[in-house]
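The chain below stands alone and is given in structure tokens; this is the form predicted alone.
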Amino acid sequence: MADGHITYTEDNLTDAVIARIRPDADPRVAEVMTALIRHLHAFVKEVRLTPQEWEQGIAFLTELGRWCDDKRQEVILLSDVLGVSMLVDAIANRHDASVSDTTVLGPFHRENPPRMKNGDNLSPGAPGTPLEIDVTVCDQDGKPLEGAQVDIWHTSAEGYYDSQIGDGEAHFMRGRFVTGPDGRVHCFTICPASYPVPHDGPVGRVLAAMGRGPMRPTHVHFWIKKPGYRDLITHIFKDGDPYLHEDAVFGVKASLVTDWSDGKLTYQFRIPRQDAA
């Protein structure tokens, strides 16, 4: 200290930072930021981050952004990458082996599908091989639950969600259905296909830079709602794909992996009450 001033140095920075977050701050408000100041000042330490790659970096950042839109969420996929959301959903979804396994959302979920029965067909006319989903919705004890909702979405034949076709506008291969006493979901579509992530943007620099794929393996995605009643989102996944075990968000959970090999998709879930341990 020198006239009163403070030289802030590599090894006293990351202590006055934490030190200006207010007493009364929310507490975890603070917690947060604590341990998110300290983590990534050890890793500007760890690495010795020089000034250029801090730029490259915050270029990066600030791309990111630019990359996202009503169609297409690259901060989202970047987490997903990473693992960190399936970290997160790992965290929030402690539970016993009585309920269905949970897993990441993904860049493609998008609000207000289109209602349907059961019997509909999510992609009517699409070229493809058929494949007929077959699900009940169950409490954690395997009764059937009536009234939940059911979101289903996949890509195409050739591994493309209905944003990425066209205009990206029109709803295709997605529905929103609604359980009965038996709480049961019955539909027809086509079988979806292992496709990339969207790796023609910063993410995908990433991906090859650190020289992994970006492929995921086939599945069809799930988000069930229902009162009183933990969200599930989840996909099932089709057994033999040979990106499995390569699935680029870290998404694969052994109990998700089924046998479509008969054209059907079939699936108990077992969701928890929201007040359930």
Contents of the next structure:
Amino acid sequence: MADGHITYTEDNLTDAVIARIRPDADPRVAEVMTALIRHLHAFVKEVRLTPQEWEQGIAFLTELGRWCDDKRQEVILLSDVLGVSMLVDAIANRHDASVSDTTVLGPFHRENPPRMKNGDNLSPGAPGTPLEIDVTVCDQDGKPLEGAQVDIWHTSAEGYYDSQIGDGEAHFMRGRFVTGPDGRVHCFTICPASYPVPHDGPVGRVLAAMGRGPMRPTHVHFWIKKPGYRDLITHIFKDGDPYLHEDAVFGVKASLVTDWSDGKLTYQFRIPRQDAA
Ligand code: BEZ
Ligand code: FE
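Right, and the form predicted in complex with benzoic acid of this protein, after the form predicted alone?
Whole complex next, starting from this chain.
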């Protein structure tokens, strides 16, 4: 070895890459990048990644980016099907049983849903089994909260969101409510269906290669916002759905599964104050 030069090897490369992070780098950047480099190198060593597999991986990541536009987010979808989205959510929303469970947002929320009031119909004229939604927004102690914004969205009886139907411009099977003094949101709609996550792209190929299906169990989405309180992004799932145990994005939690067999979805959401531990 020529004096002053070093040969990077399997044994010293990981530490050498980590050592290049400058001591004056932002501490969080240094922490995250150190762990990322360590885990990436450990992964390559564990599977003994071949140059051909490395090339395939690069081609896959490049393709993921190409599939993304304002209607399709293939990178988040990969995070979802690998359980990363739910892991981040679980860490960000550690709480006790007095607060409602969270789950993934998914790609089908829209910024400006139709404004609705109690008694309205989310899906006028849509074919399907009628479903009544009757939910209450409460604080951690069960006291109803006035002035909470509640966005609700779900699929058609065939398992499509409005943005997947026709030119995707019309808004239906969704609405935005604001709670009154009783904290209640009450509306009518039709029962959604289980449906596949978008699986015609690179993420679909990964699912198929692992022998996994793309289905999500039947659910209705809720996003609750109230100033001074933490946002609650969650779904309520239909008990008895055959896909509850094989949700493609691992979003199911037992506390969010309810019985709709009488045509009614009822739930009491409990949201914590912003500053709650
Ligand atoms: C959804 O529930 O809308 C959803 C969540 C994650 C990925 C795809 C869809
Ligand atoms: Fe959904």
